[in-house]
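Single chain ahead, by itself, as structure tokens, in the form predicted on its own.
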Amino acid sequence: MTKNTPLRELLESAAQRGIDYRESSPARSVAATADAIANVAKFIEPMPESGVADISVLEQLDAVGTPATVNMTGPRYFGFVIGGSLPVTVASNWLATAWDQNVGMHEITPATATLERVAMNWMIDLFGLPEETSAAFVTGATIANFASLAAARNKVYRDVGWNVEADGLIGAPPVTILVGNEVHPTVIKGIGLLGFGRETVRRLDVDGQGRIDPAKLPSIEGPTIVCTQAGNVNTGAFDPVGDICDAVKPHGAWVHVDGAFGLWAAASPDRAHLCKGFQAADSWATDAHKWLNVPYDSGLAFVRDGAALKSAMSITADYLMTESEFRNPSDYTPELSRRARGVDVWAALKYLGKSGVAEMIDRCCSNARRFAAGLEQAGFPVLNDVVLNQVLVSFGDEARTRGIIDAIQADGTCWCGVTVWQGQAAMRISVCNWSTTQDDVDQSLDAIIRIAKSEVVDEGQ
């Protein structure tokens, strides 16, 4: 039989590696060495025919898997955008995860479910969403998109008296979705689970920030969808959704916003005004393991017309305690089953209030200015307007980009990734971690123009 530890002490272990390894991350490299990226062959073994302790499976963890993770976590990582994970919230998951509660049902999971819906009701304060606005605690912005796009499927095909619930999508009326050219693929992920074709979208032109604009909107003409953004990835631009709102909606369109890390402007009152508008919308997606930094994975979808969200995604059965006075989560959720994720975001709300989380966004944003000062100080062209959290600069043609990139990822005292702006390479640098400090972006800034000025950086990389 398996030799079991006792539980106190197995999970003090547990416990303390994690806090070793917090405790060392500002200091780490953020890139994993070559010879522990190649010790995580280890792994890869026959599933054994017995058990081991489970002490051992937890120090294989730590000694293989820990020496072999980039340091996400760390305050000079800043490549993608992907928070920190707040102290508090890293208690706050470990608490959660020792509950092990499935938050589908309010009337078995009632401390839970209520934290969900506190969270809920305190973010759509917080972005100044209309006050029916319900939400769904998701994955990810992938999820979200998903979510609130199958909400809208659901009413737009209810305005011309198709029940797509019931009906299917076979002989029901053409759906028109539009697009910026700049979409997230996640919002064409989303369109084809829906059943739509990620080829059937219409994509609209875009300003030289990625922006749709409004005046060349095409005419609506039966059911719409209207896909917009709040923080394009790269740019961190948004579009105009007030004005969009106002061009579409009194044609029945229904308007979706992808604010996967763009929407916690509207917490700030210094950025607030890039969501002018946005309140018009009727759907909006974003992540909490962004800009809020709670643990992977954490997104939400708020819907305002909360009856399409529950008829797109409810659930029944008669062994399922679906008949509560309050909220069942799983009646907004894509899933049944599925961890307490709203105890992390209840969490850092709490902790942060207000003032805490306009705070946090601002500190942000001020770094990827300096980022980007002291990019264009040493000759390197800074690409995009930065208005939020995003710089995108270029080291020249392609092949230097890239080889420049590769070697600054290699360096390990930052992390930044490749991406491609309207046809020319770029490095993007997405500053969204608690703990970054001014001092870590000069240290960053050192570390990237010394390599970048370089004459060993071969350029045919």
Ligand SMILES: Cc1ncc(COP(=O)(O)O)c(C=O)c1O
Second form
Amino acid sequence: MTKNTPLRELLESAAQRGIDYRESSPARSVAATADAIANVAKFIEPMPESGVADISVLEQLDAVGTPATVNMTGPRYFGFVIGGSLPVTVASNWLATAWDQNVGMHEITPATATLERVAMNWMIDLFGLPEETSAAFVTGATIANFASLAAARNKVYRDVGWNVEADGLIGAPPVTILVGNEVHPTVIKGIGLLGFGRETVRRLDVDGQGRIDPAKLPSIEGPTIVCTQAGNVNTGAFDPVGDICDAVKPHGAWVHVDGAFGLWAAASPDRAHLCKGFQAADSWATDAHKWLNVPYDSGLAFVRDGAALKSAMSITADYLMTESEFRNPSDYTPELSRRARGVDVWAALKYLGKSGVAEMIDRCCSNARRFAAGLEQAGFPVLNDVVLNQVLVSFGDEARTRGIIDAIQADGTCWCGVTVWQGQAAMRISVCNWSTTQDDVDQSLDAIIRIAKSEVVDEGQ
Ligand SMILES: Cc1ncc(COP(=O)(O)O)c(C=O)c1O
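Alongside the form predicted on its own that was just displayed, please also present the structure of the form predicted in complex with this ligand.
Zooming out: every chain and molecule, the one shown earlier first.
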């Protein structure tokens, strides 16, 4: 027989456990222990015939799950591109989860739909995007790229008199899709999901930082989509989007910007130059769960031609309140039902303000430069121009680099991942967490340099 704990007691117990987790996060090892990971097997069991007490569900989650988490919210996690969730966003997220609103339609959930609209307009202003831009609150940059490219598909076909939503792709005129050779794989995935075929894209040569050279663009003929990026996932480099727009837009091409983290540079007066000319593009994908530091999952697609996005995404049905004085969030997203992820975004923006966002971006960038300087001083070459929050460091050949990275991950002071940048193995450091301090960088540098030097000595013996 299932046993229910009084609601307040159950939720307070969850909150207490969450608070303990977050309070211990800065001091805890970044890596989970082998024992904790092995313990995860305790979750694997047949589904109970009759349920268990709700509090025991929570207890098992905490006892088995908590120790096996990777300390991604902590200040010394530098893998992938991972934000750490500002406390105010965790708090707002908890409250919004308690509300459990389905934010699809304004009339049904006016509070959350209004918060999303407000957050959308604030970001359009923050990034300096065209006023007419509309946005979709999606799961992450993968789906933001997909949604943006769905709008692009709608528009480039509409321009040649083809209604792709109604008539599909069979028999449709061909579309040229141009991407840089260092395009993020999620853009390619989006292209595949849209039915264009992952292998049909035309890849353009890029420079040593991963940037497209506008002089090497082919001549544009017929329906064309050009995918650019703001912030390469390895180097942090920016395509010269303004120059690319100047070259291709007069010929009717749609320009998309994958700015999963790099778009946030536009919010910092010191880094906005990296986004020069971006406003001329047609769509921009970004993440809030990266550099805005809100909880997973939270991505954003911004599209200048909101009607194109709406045509690609909206649905009608007699039972849905699709007519509304205000925008219906689900008119712009692949999903109908979804959580009110705009609440977390609104909370972060309201708490930080414009200057707070800029300061957070600048702090991460200056910590990235501190990493690069410390590593170079210790004799390890940095492979990229550290223009943003990404650092690529080489420890020599692939086997040695992987060995050192494995040892750094096992040490637990910090967590950095591996990559291969234009044929050379490297360690990636991505500084994206609001709470990372100079002291965290110095502690991490000490550990990285100690391990890298001892592994080099070990190998030489
Ligand atoms: C440039 C770029 N695009 C897209 C993505 C995919 O983002 P998400 O994992 O949030 O879908 C990433 C993730 O790191 C990225 O760096």
